[in-house]
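Encoded as structure tokens, the following chain is the form predicted on its own, with no partner shown.
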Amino acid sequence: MRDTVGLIVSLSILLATCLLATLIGEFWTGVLARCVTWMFLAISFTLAYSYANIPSVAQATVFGAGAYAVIWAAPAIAGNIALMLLASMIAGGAVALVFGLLVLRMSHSGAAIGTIILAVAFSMLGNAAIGLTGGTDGLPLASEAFHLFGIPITAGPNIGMLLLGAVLLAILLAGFWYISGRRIWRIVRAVQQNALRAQVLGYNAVAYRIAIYVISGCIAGLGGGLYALVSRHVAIETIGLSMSLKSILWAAVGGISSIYGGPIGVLAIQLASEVLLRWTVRVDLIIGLMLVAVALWLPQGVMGLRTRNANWISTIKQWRRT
């Protein structure tokens, strides 16, 4: 079933973000540009968790693979952004394929523990491989004449990169809306709800779950590639466990069962953090309390408010009839 309301809400948020960037300063434009790149990461976790049934706590590792792919590829392909982003998607998808094959046959809790181990292991390897990753100092993006299909684009935290990320994200969300009404998506949902029953009906549940997880990796890799272009620098903390936990929090706040919840969660948490930093150093404590409140009163996230409101309206209508 297509979630038209969710699509409209997400696209409206993206449009408002781009319009707001024309009215605010360079700093906040950079914050919004980074937020858009993190939206890809939040969506990738939702896909992995809610549709591939893989509670991946290593999505930031996949995100970081895409970011480093852009850093490494930039000098070789002379600043061609289309090829750089393609490389980031391939890198993210390849890492997700490896992770998926390793954890797919584990139990739900076993997969979560397995991906935590993978995230920590890759972070340690990244710290050790200073020649490839720069270690804790990271690697800068090469100074190139960046272009997209011949159109010059300046990399960095600017409105051009914000618009590029927003357009790609809008295309992605619209694509999911289209596919969600097709037969292939009904099979994906059937596998997600009961893999054994789908297997009995003749569908290769393992193949579908791997495919969805690889797609989630490609999306995370694309977000990582955009992040590298916006920040012009990638440090090893990008692939760390803390970033993966942030992706879970963003998805949970927006609505972990909805593809369209991720953008809401990213903006809500990151903008609140930036504002609170100007008033107090106890930002993590306040954000933590906010997340506890969400867990208690909004277990389905912001997107779950629609279901709650629909239930209230139904209850009121039944009460009036009686």
Second form
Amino acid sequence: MRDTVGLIVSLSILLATCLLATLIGEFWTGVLARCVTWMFLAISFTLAYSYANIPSVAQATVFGAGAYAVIWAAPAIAGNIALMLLASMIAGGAVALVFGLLVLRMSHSGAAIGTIILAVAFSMLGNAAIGLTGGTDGLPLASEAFHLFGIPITAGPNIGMLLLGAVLLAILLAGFWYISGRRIWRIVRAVQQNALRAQVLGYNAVAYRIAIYVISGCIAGLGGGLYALVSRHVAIETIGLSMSLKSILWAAVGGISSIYGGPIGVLAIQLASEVLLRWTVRVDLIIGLMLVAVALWLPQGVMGLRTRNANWISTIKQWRRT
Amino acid sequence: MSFSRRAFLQSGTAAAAMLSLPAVKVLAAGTSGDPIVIGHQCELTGWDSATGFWRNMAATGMCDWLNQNGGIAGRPIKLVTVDTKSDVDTGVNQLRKLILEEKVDFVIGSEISSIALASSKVANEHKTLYMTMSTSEATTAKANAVPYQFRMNTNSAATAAGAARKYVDLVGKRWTTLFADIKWGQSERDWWQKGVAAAGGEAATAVALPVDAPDLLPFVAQLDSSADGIYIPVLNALQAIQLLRSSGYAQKIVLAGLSFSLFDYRELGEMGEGTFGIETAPLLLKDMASPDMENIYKALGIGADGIWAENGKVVGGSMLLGIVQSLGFLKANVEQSGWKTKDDTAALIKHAETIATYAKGPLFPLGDVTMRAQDHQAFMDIYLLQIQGGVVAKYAVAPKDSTIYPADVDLTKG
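With the form predicted on its own in hand, show me what the form predicted together with its partner chain looks like.
Shown next: the complete complex, the earlier chain at its head.
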């Protein structure tokens, strides 16, 4: 079933973000550009969790694979952004495929633990392979004449990169909206709700779950690639467990069951953090308390408000009738 | 340069400025005009907050002190401190905030090599002078050297060049190293090995310690037990020393550059006895014989024994000196180059490249500091400290000339 309201809300937020960026100066434009790259990560978690039934605590590792792919590929392909982002999607998809094959047979909680182990293991591997990843110090993006289909683009936290990220995200969201009204998506939902029943009905549940998880990996990888272009420096922290946990928090605040919630969660948490940092260094503590509040009173996230409001309206209508 | 308020008020320039600009914002006694805004990209939280605490204390206290004593070029200083959370992503973002939102004129940078590496390029793009606090030589060498970056602290190459010969003579020829597997640790390892070899010694094994290693034992166990001395550039130096001693390593331990700022050495107890450290500043006032440092200690509330009265902790002396000298560099060059606004920073840099020595004085309290124009690196005396009788005391001094190593870039040609 297509969530047209969700699509409109998320596209409106993206549009507002881009319009706002033209008014609020270079620093905030950079903040928003980074937020857009993380929106891909939040969406990828939602997709993995809610549609592939894999509660992946290793999405940042997949995101990092995309980021490092861009860092490594930039000199070889002379700043061709389209090829770099393609490389990041392939890298993200490949890592997700490996992770998916390893954790797919596990139970829901087993898969969560499995992905935690994978995230930690890859983080340690990344730290050990300093020549390849730069370890904790990270690697800078090579200085190239970056271009997209011949149009020069300046890498960095700027309006150009924000627009590029926003356009790609809008295409992704619109694409999801289109697919979600197709028959194939009903099968995905059927597999997600009861894999055994779908299997009995003749659908290859494993293949569907793997395919969705790989797609979520491609999305995370694409976000990572954009992040590398915006930040121009990627360190191993990017692929760490704490980054994965952030992606879960973003998804939870936006609404874990709707991929349209991810962008809202990223903006809410990151902008709140950015503003709070002006007054206190205990931002993480405050964000933590906010999340507890969300978990208690808004378990379906911001997107869940629509259902709640709809329920209230119908209750009021029913009460009036009686 | 005098820090006497009376002397400053006697200067005609200041008086004229105050009289001719009645509406200007005066932030502190004896200063007038728009403030010079200094950003401080500091590790207030996260894994490096132990050293960040001292840099924050020093920067805040010294800016207050400067404001009470004439500011810079008669203008008050406004310090804006941001927290990097000891994380590259946050650190760079906070630097951008300092430059783009707070419109800072200068930045005192991060101590963490990864943050410094990424930040110096951002500062250079925005033509903002970045006084790096990182002591990793790699952050200012070759491709990482940028015109808008200066270091008024020592670095891994300089400390090794100055201290390695002394320690080879003192402790023995054979050395093993336990290093943090980041740019700083790698840089310390490389330069220490070169220094030991140049002094006729032998740097045997070097064991890389991942920064996120939960357990140090497997790494400590790999150290060469036949070595005469153990060189330790790691972030968790306290645990490393405790583990080495409890694992039976009796060799002399030398902590790499500025490690005594990472922890309160008194926590080591008897295990710490005899441990050496390489610092830019001793801890005890009696080891410095510097009235200027005495003034700074008094202004910041630090006792003669190096204990900060406010929290009873041992002060990070080298962190303090790095901040003081960075402010001294800014004060000297702003005043001498006639810097008025950020547009004048390029001219300030050109001027700074002509200054070979900063003479001992209130903001260079431990002696003359040599500035090498080619790579914007300062050289100063290095203090070899040792825990003796439960107190960190001066053991020897490596004169600044012995710390000078060849530059691999020439920024003056840019």
